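The form predicted alone is given below as one chain in structure tokens.
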Amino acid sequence: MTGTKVNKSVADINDRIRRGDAVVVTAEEMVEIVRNKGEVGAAKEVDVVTTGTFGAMCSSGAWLNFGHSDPPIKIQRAWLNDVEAYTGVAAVDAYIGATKLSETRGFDYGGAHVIEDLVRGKEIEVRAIAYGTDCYPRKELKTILTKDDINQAVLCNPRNAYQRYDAATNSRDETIYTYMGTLLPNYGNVTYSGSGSLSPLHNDPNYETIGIGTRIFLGGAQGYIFWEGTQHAPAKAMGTIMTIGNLKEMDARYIRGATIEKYGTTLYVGLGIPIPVINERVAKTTGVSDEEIKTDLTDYGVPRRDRPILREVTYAELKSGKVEIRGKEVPVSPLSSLKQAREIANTLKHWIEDKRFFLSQPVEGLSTDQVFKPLKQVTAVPFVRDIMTREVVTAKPSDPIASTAKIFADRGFDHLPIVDARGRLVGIVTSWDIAVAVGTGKKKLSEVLTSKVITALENEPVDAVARRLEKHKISGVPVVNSCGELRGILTSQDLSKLLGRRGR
């Protein structure tokens, strides 16, 4: 290629693999080679860099063809171990999605577990119903199948191997359960995903060698990239790929169904991409270190699309097991397995060295500048600030119970926020608290207030707060700003009025 000091083709490298002359290293090994020899020296020495990642890839699933029954059936709906599969294609084809939940076991079992069971060779119960036609008269079917009984079982994943993920933490006063795992209150922990310097797309961010038709390691077998992944956003270093491979050849060591607590099911997928070192530019990107790979530490306690970014962190920091947030050292835990990622990179390296795996030239490149767009919405989403009550009666911790009881009696309140001299929320009392206090002879609000308060922010979507009320079985929440200052109150009555307006 013009302007490069090293110029190798994929065909040249495959010839070296056939002769047993190819130099193959993992991405972690390449970091040291580039440091010591520079990108040109590394490009001259190394032919292939192997990568690996093993993490939750929710956007995964499998196409299955069951074959025709006698009499034949045109399947309208189908369930595999009580997990419904999509059947809106041909008569006996179905797609089982990783995050689809069992109708009988809930979060404990889903499409991801069905896929793992198929890979393991386990028996799967298949139930199907149909409306019946002249050529497909059968209306019901129930049978037991394994992967060997199915014509095709193809792992077909719309979005895998994110180039990077946001690291997640939680500013709220309560534990929350997300696709980034369990996040403790008040920045109590940080979670992250991805393998850093081993991450496949970080090793070729310009897609010089990765594209449609690239042969990859997928679930312990050979697979392919067949398109850019959904939500592909390379301009933000968040590229993704669509992948495909023969499920029947895969190994359950690299295909695992999992449940994320109180969130749902997902499929852990082992994936590795070999990067042919065709020039010094590719050598440089394959030599990227964890210290150079950065991501955003994001507050998942704010349930909206544009969550607040607290700071930028490196994968070196994340892998150290701790990061600093606002002067406090916070523990970090990974959601993906670095051990498995290393194993995948090394397995792929050995496959190439043993002449069992050859590189493929992409037939078309992937976009390098595509921007991921949010959902177009034709109706405005209500936020807390739009419907909250702004004029709020408050009290102070030192206020007497007797005068507070009169406020409740006169106003018909259920909740009374308690604030300090600066207007910051310090607690809340309910009508029940006051009734008990009067009966037990308590004198001041400080003796009965609840200091751990479930709150809302002004810029939160109403739907998120409605879920919080339901989750904690409460009828209202104080609304505060980022400094904890009281800005209003949102009650179930406010939500009821909103629902009334929506129904008109």
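All values derive from a computational prediction rather than experimental measurement. In this text, rigid core is short for the largest set of C-alphas that superpose within 1.5 Å between two forms. Numbering follows the first chain given and starts at 1. What changes on going to the form predicted together with its partner chain:
If you fit the rigid core between the two forms, you'll see the Cα of A402 move by 2 angstroms or more.
Relative to the superposed rigid core, G213 undergoes a CA displacement smaller than 2 Å between the two forms. For I428, a C-alpha deviation of 2 angstroms or more is recorded between the two forms after rigid-core alignment.
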Contents of the next structure:
Amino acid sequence: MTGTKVNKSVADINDRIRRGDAVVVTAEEMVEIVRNKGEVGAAKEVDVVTTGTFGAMCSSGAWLNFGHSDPPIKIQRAWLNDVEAYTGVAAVDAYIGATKLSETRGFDYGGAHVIEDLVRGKEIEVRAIAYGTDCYPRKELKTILTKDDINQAVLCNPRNAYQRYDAATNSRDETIYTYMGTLLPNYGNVTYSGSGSLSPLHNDPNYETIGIGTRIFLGGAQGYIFWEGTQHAPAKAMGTIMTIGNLKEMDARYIRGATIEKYGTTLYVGLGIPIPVINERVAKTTGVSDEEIKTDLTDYGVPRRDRPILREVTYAELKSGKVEIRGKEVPVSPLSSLKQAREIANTLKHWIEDKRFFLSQPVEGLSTDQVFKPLKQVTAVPFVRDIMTREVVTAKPSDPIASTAKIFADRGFDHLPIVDARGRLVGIVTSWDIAVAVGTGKKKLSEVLTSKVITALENEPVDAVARRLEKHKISGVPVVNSCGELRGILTSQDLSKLLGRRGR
Amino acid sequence: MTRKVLLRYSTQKATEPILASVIKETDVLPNILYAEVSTKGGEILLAIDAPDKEVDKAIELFKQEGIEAQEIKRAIQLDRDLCFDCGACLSLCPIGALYITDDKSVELDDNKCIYCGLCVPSCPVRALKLSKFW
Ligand code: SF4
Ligand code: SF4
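Complement to the form predicted alone: the form predicted together with its partner chain:
The next block holds the full complex; its first chain is the one shown before.
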């Protein structure tokens, strides 16, 4: 890309940093500068724009090398504070992943917490087992280590710093617990992630300056981008990066183990990228404001890969703390810390001003047209309509209790769906309801039926319904179509038949 | 200023008439923030927005009736050393006791808190603690 009025090289900018006259501003400050002076004016004035983000980055972990014991062991499986690490590489290397849960403490402690404890210099209990070989005879190992005792501790994250991310809400009439946090029923709240105008990748979405070899702020130390991140999807403004840095030098202020309620553990990572303002094109992208960054407000109440999108929202709306959904003001939770994101951008700015941090010229660019492919599935996902029981005995609200009691007795049912004249499900009656009705002298089903019924849709994947049965501790659900008409019933028996087939 | 008073009583005590008589004898109009009854007795948390003297008098009257009355100074805590201002708790608070300041710090307005506890498990670093009253 050529034809720009301002042309600076990374080497020029580093010279200025060395001389102490580089102009460094944060991405938030740059918004105003570009607004006031225009892109060319801003490009002439500013040399570096610093960015920052501090959010849950599940795709994080660390490579550790323990050193050899005497007699030596070729570790087959290893646990750090009861969290299993991946050891399928050589003898004493292990990768501790952020989302792996402790075998003794469940959601309260995971790989992310092990990583934070390592950064804090705390002692970690290491247990390992092996099958034993002629060269590595040892079969068991138990020891206590800190980061100073091990050879390498390298934070190595396959996917960090999403350029932007969907905002989440929930259409269901129950609270759900997701990786986007706790989502209240009936669009009761909205959560989002990412730092908007401070977002590292959003400040250079064309990757003119960011690439393989870019030196960055990672967890309070200097780290690097070493590849595009997994699921990198620049075409949808959802680019990601792989990052690496020395865990031993990091600061626990920017590396925090965390638990997302009823979801699991994750690592909060502080990350900032300095963007050299090499020309006015880059000045323009670093001048991006929260009003200009849009993302999709998505319904996490639908547990499918392609979740329905309610509408587009800007980061300015999200950061205001209230978003409108269907005429109602809904409170918003950021899940990443804007305060820490700002702090990171400022810290990086000071490092550069103090000549402690120099910019690097990437050795290779990042892909700008990659798309994120869905999983190739070789077995078809079964839908409710494929396995439900279609012949269902039903009753009408006006039916007398007495005749219904007979149906229950004859057929040994537990539940009876109640439908109106047009075949729409209006409620359910259980054998217990009937027993009570007989005892209290009630006459008609309409007097005893439960109208709030948990249902399944014909076209839902079976796994979503299985999860619902488990969650509500029920043994079956009526199946309806989109008009609310009863189409069948799905029971735990139908599900176990399916599982039996899957097992084969 | 709103002060919060926790009443604790044994099952034998009928609290309703006592509450009513205390309201009559003082100028206070308490708001019930939380009430729990078990076989061992009950707990009621009141928020009283009245001059200090009146609140003190109300507490005295409850005590005279044989009800344990204790002022609650702090029952929900936000541990600043642990909190990293992620904001996950913000949208879960039903009455806006948790809020974000201009510099993007998350803060807690104790006066408003009704001790519902909804925010507590949502905190990824366990910075919110609802302390037991007794
Ligand atoms: S306990 Fe309830 S009212 Fe108090 S801060 Fe937490 S969510 Fe708000
Ligand atoms: S959820 Fe916890 S860490 Fe996040 S802002 Fe609230 S109190 Fe602080």
